[in-house]
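First, one chain by itself in structure tokens, the form predicted on its own.
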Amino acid sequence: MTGLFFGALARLSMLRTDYRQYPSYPHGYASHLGLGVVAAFTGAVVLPALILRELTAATFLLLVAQQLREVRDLERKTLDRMEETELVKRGAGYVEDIAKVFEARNYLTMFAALAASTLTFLGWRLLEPMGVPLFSVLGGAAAGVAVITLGRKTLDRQPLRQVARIREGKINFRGTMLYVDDIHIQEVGLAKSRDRWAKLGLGVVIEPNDDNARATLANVGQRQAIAHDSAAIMGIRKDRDTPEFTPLVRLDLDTGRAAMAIIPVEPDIAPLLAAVGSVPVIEGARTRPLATKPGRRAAD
């Protein structure tokens, strides 16, 4: 029971809906919390099953663990279907990153339950002759809380503001070409659309701190995640039939800088810069060329 409680608590602590509206409430909460309880129960009974030599139970637990691996595929399929309803798509890289996170959270739930169950059992075996079983429960609780705290810190993704400098850029046109500062974004053919960009558009320039960050910004999935999160937080003045107002993040091939042009519902640059800075660095875009000897030599 101690393992089950702290395993379920671990999953509940990681279950929250923010601007991304996923998981949804209440149906998304119910399904994810239900699966988390299953994972917690699995982790909680591993040790008793092995000690009692219940090999059938142990085999069943392995089967449950295998099923938890299917969570990533389930989340990926759900998010892929939701992409059709998004004005600004998440992109394949962001979808895969979210799916990985949901899978990892179930494993963390299992580990928290296993740690709490194990410490409770060992404490009970050691302290039972002394008549103090309460301390075994406290030991299990401490183990569960430690795993939850460490796991949440480990699974937290690095925000973009830690790897790049984010500042305002100026929207300007050179003929029909839309630029943010000196970085080309797209061609806008209609004069009416160009006027709208000039009056309501905001520009953001993202300057990488080093070559690792430059490689991250070069990833198309990372740049699509920036556009999606910015539109989700700030709102977007576009519809399905106005593709020229879709926020785009383009790369300056000479310097490695990236620039985004967007027409938000709330035309306030300070919250927009904060929104871009809070975009997570997705796992598929995280590269470290500076960790290699050739990469360091090339950077010099």
Given for the second form:
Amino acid sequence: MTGLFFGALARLSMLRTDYRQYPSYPHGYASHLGLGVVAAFTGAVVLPALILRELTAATFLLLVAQQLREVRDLERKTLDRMEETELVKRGAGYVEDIAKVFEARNYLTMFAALAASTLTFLGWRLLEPMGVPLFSVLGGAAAGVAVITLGRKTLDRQPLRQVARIREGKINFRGTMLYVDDIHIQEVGLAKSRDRWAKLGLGVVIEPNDDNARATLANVGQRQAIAHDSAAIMGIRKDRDTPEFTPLVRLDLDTGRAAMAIIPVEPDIAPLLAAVGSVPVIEGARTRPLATKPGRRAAD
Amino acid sequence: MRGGEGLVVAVVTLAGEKVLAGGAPVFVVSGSEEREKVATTLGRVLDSQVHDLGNGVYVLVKR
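I've shown you the form predicted on its own. Could you give me the structure of the form predicted together with its partner chain?
Let's see the whole complex now, leading with the same chain.
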């Protein structure tokens, strides 16, 4: 019981942070919570089942665990299908990242439940002769909380602001070419569209802190994630028939800086910078050339 | 972002001789104002982006 409770709690505590990456309010929450409870249940009963030699039960649990692996596939499929309906796509990199995170969270749920139930179970055996078996629940609770905190800390994704400096850039045109400061973004053919960019557009420059961050920013999926999240948070003045207003994040090849041009619904730069800063560094983009010898030698 | 997938769906040009008949329909117009207008309409209709090649030719690119 303790295990079940803490597993569910773990999933719930992680659900709260999800809304931005996957805005599926009531029903998405319900289905993830449901799955979380199943995962928690699995984790909670696995040890008692083994100890009590209920091998049938244990086999069933393995089956459930296998089901959990399909979560990732399911998430990916859903998000992939939703891409069609997004004005600014998440991009394959981001979709994969979100799916991975959901899968991992369910495993964490299972671990939390397992830890809580193990401690409760052992504690019960230990404390029963002393006549105070219920105290073991406290031990289980402590284990559950510990796993949740630890798991959240290690699985927490790094926000972009930790690896790069994010500041405002000026939208400007050289002929028909759209620039943010001195970073080229795209060609805009129609004079009216250029006027609109000049009047309503905002520019953001992202300067990587080191070569690791530079590699991250170079990842196309990472940059699409930045564009998607910025548009999702700030709103966007664009429809299907005006693709020239799609927010784009482009690289300055010489310095590794990235720049984004976007036309948000509200042209406020401060919240836009905050939005960009809170975009997670996606796992597929997290390369660390500086951890290798040739990478370090190339860096200086 | 998905690099290199652009498709030229239409061409709007002041100078017909600068474009050879290829995969996309070519619309020859008689002034920059008309070119702007035709390109805008086509862009909306085809959900595509207008690019100025700088030599009097506009291409509509769909991604």
